[in-house]
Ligand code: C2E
Amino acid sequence: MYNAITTLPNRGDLLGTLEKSLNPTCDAGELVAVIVLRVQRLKDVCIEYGYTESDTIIEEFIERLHSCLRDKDYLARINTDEFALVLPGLKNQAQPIMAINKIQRTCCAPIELDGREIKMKLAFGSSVSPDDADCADALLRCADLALRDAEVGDLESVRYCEREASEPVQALQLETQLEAAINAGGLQACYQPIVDVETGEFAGVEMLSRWPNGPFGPVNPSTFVNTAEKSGLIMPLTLWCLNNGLRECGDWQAILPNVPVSINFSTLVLTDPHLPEVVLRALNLWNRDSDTLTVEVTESAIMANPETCLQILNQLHEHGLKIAIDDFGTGHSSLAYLKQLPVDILKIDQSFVTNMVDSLADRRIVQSVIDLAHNFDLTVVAEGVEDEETLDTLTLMGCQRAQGYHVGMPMPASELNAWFKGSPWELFNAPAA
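Chain-only structure, as in the form predicted on its own:
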């Protein structure tokens, strides 16, 4: 049976062809690889561009995919957004990796459609016979498991490993446990201080959610945020962050009235038309002024759907909230969009800050972002400040604020109260003694 739109074989055809290719190849001492790839956010593309134009995009994508394959390779479409490749007759384990790299370069280059550029994002999982399995169904399952681990870990590609797969973070179990953690207080809010490097004054905190007691122990934040996005739990998680951040900052009012709190918002939340209403309701619930809340968004989140994000961010900004672009320098934002966005703060990604004292290239990048922020009349915050020398260098470069282990570790609200009292940084708006 062939797909009517793509004329590609389906999963059943794939398994039959894979089974036929295993015996003669194995007899010859050669390897067979299965690569499963998923087109990320394909549904969003269909919604934004319409299904007719989306078919044109997919056809171009498949044509590019075919151009990466040898004559004896086999391609099937096994789900709406999922494709599988059979690569028979391989000589070594490096060849599937080379194939994935080639597909990534070819298929992720922008696709032009009516003057617009659409860039596909892919995730890959791979397995190899006879090392991982010696029958078609098991080999495809191994590749599926590897793809799942790539998506859970927010990675581009994962090669199946039996040792790692024997203790996997089961996606469904993780979703169930995460929902319970959100509803029953299993998550923990931590706060990392931000200071003004020019005056030595305390300038606010960034809230960071933690899951210390997940189903298999502590869970990496990027893992459970990724799970929340895929399972529809991202808005409940965001509500948890909002309510806890606004509630707990009330405990600091005696020391710091209206202490600013920054909270991260994901790509999916930024496209929810009800987000401004949700945020304002939380502010009213905890009796907080809107200018005490900073919404942190990444470049990649904005560029995933710039028109919708611009509309949502403008609404939030009009109500008095501050907007910060997080991890600046790691994405692909356009200066044209930066000019349009209601941005108050640029946060330089820690990957450039941490080694800037020893890296001329990193220092140049940091200086460029600082200059850019000043040219747009924005406040610039350097993340990943881990020592005095880095802090001094940033001060001389004109950076206004700093965040990192040298300033303060992420800590629960109870520990932050003690940090306030013993911190060398001055506390603005502190009540008179």
Given for the second form:
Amino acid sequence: MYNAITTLPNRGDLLGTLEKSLNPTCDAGELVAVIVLRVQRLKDVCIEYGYTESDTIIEEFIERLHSCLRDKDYLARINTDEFALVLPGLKNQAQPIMAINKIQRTCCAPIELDGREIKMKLAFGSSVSPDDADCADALLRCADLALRDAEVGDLESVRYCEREASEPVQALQLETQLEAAINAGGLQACYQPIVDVETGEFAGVEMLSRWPNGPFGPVNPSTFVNTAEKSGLIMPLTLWCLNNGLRECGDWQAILPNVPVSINFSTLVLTDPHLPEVVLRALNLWNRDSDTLTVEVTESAIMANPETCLQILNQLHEHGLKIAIDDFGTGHSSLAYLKQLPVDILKIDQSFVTNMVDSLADRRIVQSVIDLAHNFDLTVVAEGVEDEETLDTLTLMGCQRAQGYHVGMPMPASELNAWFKGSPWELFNAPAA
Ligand code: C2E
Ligand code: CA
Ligand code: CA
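Target state, the form predicted together with this ligand; input state, the form predicted on its own:
Okay, now the whole complex, with that chain kicking things off.
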């Protein structure tokens, strides 16, 4: 009946307890809420930290979860990465929302482990009886559906009764708060190392933005980049990336001169005729050489407006910037088109890389991209390298560079130094300025 690792009740026990809470003898007018929450990418945490460390992290997480509950609340672990809460005796619909907010704040605060900080990312779904359902099975199902909506929509939390209606409201809230975050320092820059597997040297970083305190807790980058694109905030976001990325890489000058930094440029930015001017101004402001900046663009971003993009990419390339095609293999660009693009780097999409050791089909795709890159005289980077075996296989296949959790997680600039020191890569052979 009980979950072996954590001694928490399981799904069967949950349904029994929930049924009892819904018993009509409970006080009239009182509500019972069910909240299901999933720890996002728990598997990635296990891979990154190992299973023993992950158990420590989960134990700390469960302790924090308990600290958010009242005596009469009930907690079960219904899957490896999924928990369910029953909150009986509620007075109004706002109480479960406040509980979710409290859990977000408490459980997503960094967990310290061996001097490192781990932040959990959670998705929630909730339902309330009697409004949404009045039997245990149906109420849990409503909460599960809401959780699924939250995950599909990249939202932190969805209430069953608001599944449809809440979307425009949430979108508007996200826009307003994103603008404030860009302007008032609410975003964080993380840097993920890229290494050269041929020479064993550090090859640079990709800058990835984080929004840790969005309206419903941390917001997924794909979600807020999408919001920025839809709401005219993509240029301010890109400017924020340029200024922070170039400034912070400049700060490492004394330790690692001219660290190459890659920044993601999305579709709309690539059609703005002012882009080259804006980029050059930022390079100048932070006193960085243009060949230390790589612009990452996806095939689909280019194909959305090929003529304008080509012009802009050509201008950037003429000024010495490097151009990388991101997520290569997932778009529909023709090889003939690739020939016309001023490209220096191909980044093999992680969907082909993460399972390549077990999948012959993925290995063939990866080998084809590596061969293509060599034939076009391009540097090839494999993304999503999650273990040693994948790294070794890529090296044997002739892939030059690697990026992924096995090499290094995306981390704030302040942690990069510790990563350098603990890393097997020959980091300090970077050419002198
Ligand atoms: P991307 O450019 O393909 O970035 C790589 C994504 O893969 C990042 O997700 C990174 O955290 C994740 N990743 C890195 N190593 C591994 C690994 O070993 N395994 C797995 N499974 N994943 C790995 P993230 O940070 O969530 O970013 C998602 C996407 O959001 C990025 O995809 C990029 O397209 C976009 N993005 C992030 N920051 C920015 C930004 O500042 N501006 C723009 N325009 N887009 C951004
Ligand atoms: Ca990228
Ligand atoms: Ca990518």
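The term rigid core refers to the maximal set of C-alpha atoms that superpose within 1.5 Å between the two forms. Positions refer to the first chain, counted from 1. All of these numbers come straight from a predicted model, not from anything done at the bench.
After superposing the rigid core, is the C-alpha displacement of residue 308 2 Å or more between the two forms?
Superposed on the core, residue 308 moves its C-alpha less than 2 Å between the two forms.
With both forms fitted on the core, check whether the Cα of residue 412 differs by 2 Å or more between the two forms.
No, the C-alpha moves less than 2 Å.
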